[in-house]
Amino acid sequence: MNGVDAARLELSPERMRAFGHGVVDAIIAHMTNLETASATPRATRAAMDATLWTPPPRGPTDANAVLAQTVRDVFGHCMDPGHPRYFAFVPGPNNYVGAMADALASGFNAFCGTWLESAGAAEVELVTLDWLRQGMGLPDGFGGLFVSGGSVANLTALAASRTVMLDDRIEGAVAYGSDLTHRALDKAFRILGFRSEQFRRLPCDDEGRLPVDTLGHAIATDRAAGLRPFCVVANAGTTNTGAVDPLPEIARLCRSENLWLHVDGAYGAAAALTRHGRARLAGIGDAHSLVIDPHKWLFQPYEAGVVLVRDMAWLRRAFAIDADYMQDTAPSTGEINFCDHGIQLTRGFRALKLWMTIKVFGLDALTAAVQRGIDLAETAGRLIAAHPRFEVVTPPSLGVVTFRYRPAAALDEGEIDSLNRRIVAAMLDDGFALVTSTLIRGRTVLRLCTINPRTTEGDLAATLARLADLGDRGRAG
């Protein structure tokens, strides 16, 4: 085929630099049109593949006719948590730096395992962690690395906690959160080793919040029987609610029980950057490790978690490992390879995104658009206390803001649940917005998550509406 290099595995620099401007095209394309585009495209297994389960080609295809196919068999069966009316989960919205970051990162294929390899992304890297740790208002000698989400970095600080506090010794250990902690946290300590008894998962209060003595009241009974707590996972905004658990008082108790604390802000711990957020997360600077999504509230491309610690030598202690082809490789003086602070040797660049980001438009810009979601999810808030079919449920906490569909006919809790959930279900197949539900004190509700900076109160009142209608359209039917 013209242009193409099979046995080289390359393209002319004419057919890179065509098929280079289509994907920048369709892009673009994709960016520019998701307002008036579904928000909840689908499809079956059976109609995948249908359309995409074939026999590997043997011989070359056209590049532009294999992006096209991308674009509409691929993606076009995709939801983009940036859709403007994606309220569900916690949305992703990327922006277009960050995306074209990934690409350069990319066709540069940076190593970032080792500063011999990549000392410029290494530097990059540092940076941006700092410019985090700055603009949240962390203490200094805070530091941490790029990983792949919340998931992995909650993974590698309670792996770090493990070692620490424990010399890896787990028999006995014990591990304290909320009921509302995420279940990556149970994924991560059996990952470890940890048997599910060993992480105490304690009912929160009314406010979805971590209870001090409750929590005390458990340490206290655990020790008396012989066993060692050491690490409290407490929530900077549950996934739930937005709840935020009273990290001064946990952070004391921690302190007075020399217990390590871990801080999960997968999402809500970017809204320290605010003046508004910096409040409802005081105390989050004592922490021992910390976690935060850039690629949730801080708008980059999937994927980019962060997990900061207080000091970098409890990542070397728990991940460093010695092997003779590396020897050539090992650091200078205030040189970093980030194979020794987490799980992985071979590591992309990941923190290029979020640092052309802030280069491009700021660190300003990102902290308006992080408090316009804590803004929308209160403009949301009136929007629902005012409708006479929805009720509040959980006010408004960092973007987050759940409601439940009451109809004016007289109905018991239960079928008034089952009537949530349809209009779920409806709007799945509606396609103008994705809300989703959760349960909150065994009820299932409504769920808005209002992250996202190109939303507007429009998209909020229009899908407030479309809610309504389906529900009184459910319960006709």
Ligand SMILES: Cc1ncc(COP(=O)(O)O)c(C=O)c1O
Contents of the next structure:
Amino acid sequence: MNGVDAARLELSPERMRAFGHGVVDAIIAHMTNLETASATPRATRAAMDATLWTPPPRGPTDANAVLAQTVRDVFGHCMDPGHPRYFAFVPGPNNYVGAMADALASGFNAFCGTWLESAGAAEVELVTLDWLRQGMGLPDGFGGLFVSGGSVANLTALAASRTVMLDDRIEGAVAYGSDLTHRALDKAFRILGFRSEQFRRLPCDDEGRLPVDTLGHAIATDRAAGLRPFCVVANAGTTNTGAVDPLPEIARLCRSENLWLHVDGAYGAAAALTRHGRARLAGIGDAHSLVIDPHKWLFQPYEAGVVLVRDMAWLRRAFAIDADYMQDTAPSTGEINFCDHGIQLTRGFRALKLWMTIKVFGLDALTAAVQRGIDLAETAGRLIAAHPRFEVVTPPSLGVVTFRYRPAAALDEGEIDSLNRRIVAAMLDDGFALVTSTLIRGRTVLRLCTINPRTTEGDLAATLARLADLGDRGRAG
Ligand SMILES: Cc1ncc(COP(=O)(O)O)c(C=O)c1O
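Coords for the form predicted together with this ligand, given the form predicted on its own:
Every component of the complex follows; first up is the chain already shown.
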């Protein structure tokens, strides 16, 4: 095929340029048309098989034809969590600069495991982490690394905790968190070899927070039984309701009990960039380890998670390994081999997207965008409270509000649960917005997470109106 050197897996410069322009045009068309597109494109397995399940192509296909098929048949059946009316789970409102940075990172393909191979990338990673540290008001010394996301960031932090606190001897060791702690933590403890009962999920209070007296009591009981408490996981924004555990009190308890304090701020910790969030998250700097996901509330494309620890030596203790074939990569003073600080040896350049985003827009713009997410939830809370058939269940907190459709007709709570689940299903079919549900004290509630700075007040009002309408119709049906 003209301009294709299949033996070298190369396109000619002209073909590369045309293909690259096609990719950029496709991204721009997607991003600029998002608000009029369906928020919920879906497909069944059978439909996707019929579209994409083919034998491997033995010969070449024109790159632009492949691109066109990818946009139509692949992305045409994927939701974009950056859609302004994607309010489900924790949205991923990425940005164009971050996306282009990912393309650059792939194109230059820096190997970010060792300083030797990518000093520039390693320096950018260190700088970006320190910008985050400063922006969030964390003490000097906090450092860490970029990983794929919150699950791996939590795993990385807990691995450090296991090594530093237990010398990797886990028999009889116990850790604590509230029952609203993200399930990624259970997974991490399991991967690290702990049995499920070694991570105690203690009942949260009515505000979704870990009660310090319950925590203190559990620690004392376990010590009396000869067990070895070593770690507390605190939430800086639970996924369910945005609740924040009482960080200063938990930190005090951890100090007096000599426990590692891990803070999961995968979605919520970004709020510490703002004045409001900094006050809500007071005490976060007392953590031994902290997780924050740039692919959530720092507007980066997947994948980007960050783990920060108070002392980088802890990560080295948990992860550094000598290997004969790595003997030429020994870093000089101050240089960092990130492979010695986490799970991956071969690592992509994840820090670049956040670095370029901060440089292009400025940290103040990111801070304002986070504040906007907090404000949007407040607006949603007011609209919900003013609506005759909605009730606020948990008030707006760090960009999350939960509520319930409650019809005028007398229904029991179980019937209202299933009505609210029917509203979610009807909205999925409708496609105007993506709104999902969760359980609060065993009852189904609707939940909005409003962290997309491109969401408008009009989007909120229209989504709530449509939810109410679907509820009215669901009740009639
Ligand atoms: C509080 C919290 N922790 C951990 C995670 C897991 O992060 P990831 O999905 O990036 O692995 C999430 C995901 O939403 C989260 O909200």
